[in-house]
Structure formats: C-alpha cells, structure tokens
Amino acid sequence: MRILIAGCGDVGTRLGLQLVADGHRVWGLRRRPELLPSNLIGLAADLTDPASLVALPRDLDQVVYIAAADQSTEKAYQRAYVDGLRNLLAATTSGRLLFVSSTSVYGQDDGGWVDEESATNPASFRGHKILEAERLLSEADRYTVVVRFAGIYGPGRTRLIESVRNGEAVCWDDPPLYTNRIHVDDCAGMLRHLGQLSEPESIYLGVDHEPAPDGEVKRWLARRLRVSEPSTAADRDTSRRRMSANKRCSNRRLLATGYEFRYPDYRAGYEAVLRQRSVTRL
C-alpha cells in the first residue's frame, strides 16, 4: 500500500517502521523530514500551510493524521487538528483515513465508565477543538476512523516517572482518581492494526486493559524507584482534581478486533520503560 503519515513525529515514525515492515511504501509528513529514518519516504510540509501540501503523493491507500499543537493554546489547538486536518482533506482525496484523536472530548468526572458511545462533552478548549475536527471529519466523502487515544508515555515522555522520583507528585485517593493511559508503542501497534482491518468501525478508544487510581499508579512507581511514596493531596488542592479527568475508559471495541497489547497494564509498560532507562544509563 501506499501510505502518508501526517504529522510524522515520534509516533508516527514508530508506526512507519512498522509499515515499512510489513512492505508498505510509506511517506512521512512534517516540519523537517531529515530527522526521519532513511526507510521513511520524508516530505518537508506544514499541515497549516495549504500551499505547503500540493505536491502530496496522490492515490494514496491510506493517511495517517498524527498531529501535535505545538502550543497549549487554543489557538495552536485550532491551527493543528481543525485547520491542519481540513487543508489535508482538501489535498488528498483518496485512501482511508485515520485520525488521532484523544479522551479528552470526553468530560466525565464522576470515575464512570465510558466507551465510544458515550456522550462527548469537553471539559476543556482542548477537547472542543479536537472535537471539532472530529466532526469536520465526519463530512468528509471517505472511509475514515477515529481513533482516541489517552495519556501516552513510553520512551522520552517520563513525566509521571520525574515527579515521582523527585518528590513533586502527590495522590488523590478519596475519592479515588481514575487515570487511563497507552504505551507509545501500542499507539503505532494499534494504528497499524486498524489499518489492516477491512470494515473497521468509525470510532476506537485507544487504552489499555486497566484504568488505575492516580495513587495506585504513583506508589508503585515511587516502590520501583525506591523514593519515598508521594503524600495525600490536601484540601487546598481539590481545585487542581476538578481540572483532573476522572473516567474509566473501555477498550472492548478495540479488543473485539483481534489487536492485542504488547503493555497491556500500566505496570507492565512503566516497567520497560524504567529497564529502558537503567541500560541506557550504564
């Protein structure tokens, strides 16, 4: 197949090499192609700039959008997954379509469950505007896909794993916090899978089997770490757990497909990640 990855960043290169694998001739999309692998066809583009997409690869099979703001803001949301994704519709205009979405159009904060027919809601600017491309997608004439992702970690993104080492993070235990995550690596693998697929239905939760409490997730990492446990968060910091999501998200759909996780729980992924970290620091 001939497929385009827009938006080709740290995700999208691990997904390309997979591609590439499998004997797909694949194209990266981004800013600077020259950081990509030499297997990866690099083109030099910006999703913002209409003009920067003309000369696109056409019959394509597949294109994969994989777009990051590259600002907190509002308007960087609106630049990357609204305007971004409508001047790459109206470039390509073949192939199936994938598009990275995230839970956060989600708004339910009572730690309920949720799955791809629940009510989408945003909490915040971010979720509205990835919402808003969500819907620009679906008047679009193709077949395209939906996929939602939630907290991604994995090599380079050691957040979680930093605070807790150096005593910053604290738990919301009461009552509990629910968090849902995905390892990078099973971001790519899942693409890549739904890609294969030949009815794939319009709509995936992209997360693994074990939506964790925050303070589950946080003591465990400060036990592997050998740290101190990170302390109860007081009263004065309920309005920081308001600004928190607090859901449970299902992977069934997903499951129902045949895909199955190479980190299907948090401690077996945060566990690679920290072996990871020991080997290169020897």
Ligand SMILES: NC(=O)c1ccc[n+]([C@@H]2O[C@H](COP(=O)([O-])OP(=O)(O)OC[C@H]3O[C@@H](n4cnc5c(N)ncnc54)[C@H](OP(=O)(O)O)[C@@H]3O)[C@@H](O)[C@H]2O)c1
The other form holds:
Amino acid sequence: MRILIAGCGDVGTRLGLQLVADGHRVWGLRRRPELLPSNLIGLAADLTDPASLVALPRDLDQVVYIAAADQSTEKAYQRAYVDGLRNLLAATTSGRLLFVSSTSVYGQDDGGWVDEESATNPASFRGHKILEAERLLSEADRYTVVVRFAGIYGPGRTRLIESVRNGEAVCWDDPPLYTNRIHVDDCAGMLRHLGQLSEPESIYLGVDHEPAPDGEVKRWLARRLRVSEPSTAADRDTSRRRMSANKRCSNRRLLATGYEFRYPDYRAGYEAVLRQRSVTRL
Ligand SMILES: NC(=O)c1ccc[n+]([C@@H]2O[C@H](COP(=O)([O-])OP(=O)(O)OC[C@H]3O[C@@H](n4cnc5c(N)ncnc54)[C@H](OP(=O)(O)O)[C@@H]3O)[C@@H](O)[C@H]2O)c1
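For the form predicted in complex with the named molecule instead of the form predicted on its own, what are the coordinates?
Okay, now the whole complex, with that chain kicking things off.
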C-alpha cells in the first residue's frame, strides 16, 4: 500500500517503521523531515499552508493524520487540528483517512465509564478544537476512522515518573480520580491494526485495559522506584479542579477487532519504561 503519515512525529515514526517492515511505501510529512529515519520518505510541508501540499503523492491507499499542536493555546489547536486537517482533506482525495484524536473530547468527570457512544461535551478549548476537526471528517466524502487516545506514555515521556521520584507528586484520592493511558508502542500498533481491517468502525477509543485511580498509579510507581509514597493532596479547590479528567474509558470496541495490547495496563507499560531507563543508564 501507499501510505502518507501527516504530522509524522513520535507516534507517526513508530507507526511508519512498522508499516515499512510490513512492506508498504510510507511517506512522512512534517515541517522538519530531516528528523525522520531514512527508510521513511520525508516530505517537507506545513499542513497550515495549502501551497506546500500541492505535490503530495497520488493514489494513496491510506492517510494517517497525527499532527500535534506545538503550544497549548486555542490558536495552535485551531491550526494543528482544524486548519491542517481541512487542508489535508482538500489536498488528498483518495485513501482511508485515520485521524488521531483525544479523549479530551469527553467532559465527563464523575468517574463513570465512557465509550465511543458517550456524549462529547469537552471541558476545554483543546477538546472543542479536536471535536471540531472530528466534525470535518464526518462531513468529508471519505472512509474515515477517528482514534481517541488517552494520555500517551513511554520512552522519553517520563514526567510522572520523575515527579514521583523527586517527591513532587501528590495523590488525588478523595474521591479517587480515574486516569486513562496508552503506551506509545500500542498507539502505533493500534493504528497499524485499524489500517488493516476491511471495515473498521468510524470511532475507536485508544486506551489500555485498566483505567486506574491516579493515587494507585503514583503509589505503585513509588514502590517500584523504592521512594516514599506520595501523600494525599490537601488542597480541596485544586482537587475539585482536577476532577475534570475523572472518567473511565473503555477499550471494548477495540478489543472486539482482535487487537492485542503489548502493554495492557500501567504496570506492564511502566515496568518496560523503567527497565529501559536502567539499561540506558549503564
Ligand atoms: N500526548 C498525549 O498524551 C496525547 C493524548 C491524546 C492524543 N494525543 C495526540 O497524539 C498525536 C501524536 O502525538 P505525538 O506524540 O506523535 O506528537 P509529536 O511527536 O509532537 O508529533 C507531531 C508531529 O506533527 C508535526 N507537525 C506539527 N504541526 C505541523 C504542521 N503545521 N505541518 C506539518 N507537520 C506538523 C511535528 O513535526 P514538525 O515540527 O517537524 O512539523 C511533529 O513531529 C497528536 O495528534 C496528539 O494530539 C496525544
């Protein structure tokens, strides 16, 4: 197959390398293609600049949109998700389009379960802008698949580990704050898998098997790192503010397609990250 990965950064490069190993011809589009490995075909383009998208490869079988905003501002989200996607839809007319979205499109905060059929009432401009991009897809005359990832972790994404290690972490315990996550290798694996299905659904949640209370994850990391366990957060106002992320995302629809997680829960995924770190420190 001929596959274009637009916004080919961390997840995109991992996906691209798997697709090349599968025997596909893969183009990686970004503003700095010199950062891509040599077995991906680099394409220098800016998704927010239609003029830079006029010479994209023809007869694509699949397009994967994984651009990320480079700042946490409404303007940056508008450019990366809405403007960029609109331009790419105009510049490529063929191929199934997989769009990487986020669980920030959900505003639920009561710790209950959320799935692909749940209402989308985002609590932040981030969720609003990503939902606006999803709506562009639903209006496009293309076979489109939306993948809503929860928090991505993995090699190089170790902020949580460091905060537990250096004693800055606190636990949002009362009531428990449910968090959802997916290892970066499973992000790539899941996109590869969905690209191979003959008739995928239009939306999938990209989360591992186990939504887990924030305090449980941090205390597990503390025991694993042999440092003091973080204490319960005392500031009730901050605690209430943090509750906006409190939900449990289900991966039942994804599992029904036969996808097998490499890291099915936070213990498996963080164990791998920590082992890799201890090896690279030697
Ligand atoms: N991080 C999380 O926890 C999380 C959670 C849910 C969903 N997601 C989503 O997951 C996706 C993958 O993230 P990632 O970690 O792979 O991000 P990443 O490593 O930052 O990659 C994104 C790539 O997009 C490219 N890009 C940004 N703006 C562009 C533009 N205007 N034109 C062309 N390329 C552009 C950047 O390359 P250049 O700078 O070279 O252009 C960058 O390499 C994103 O869509 C993100 O929103 C992330």
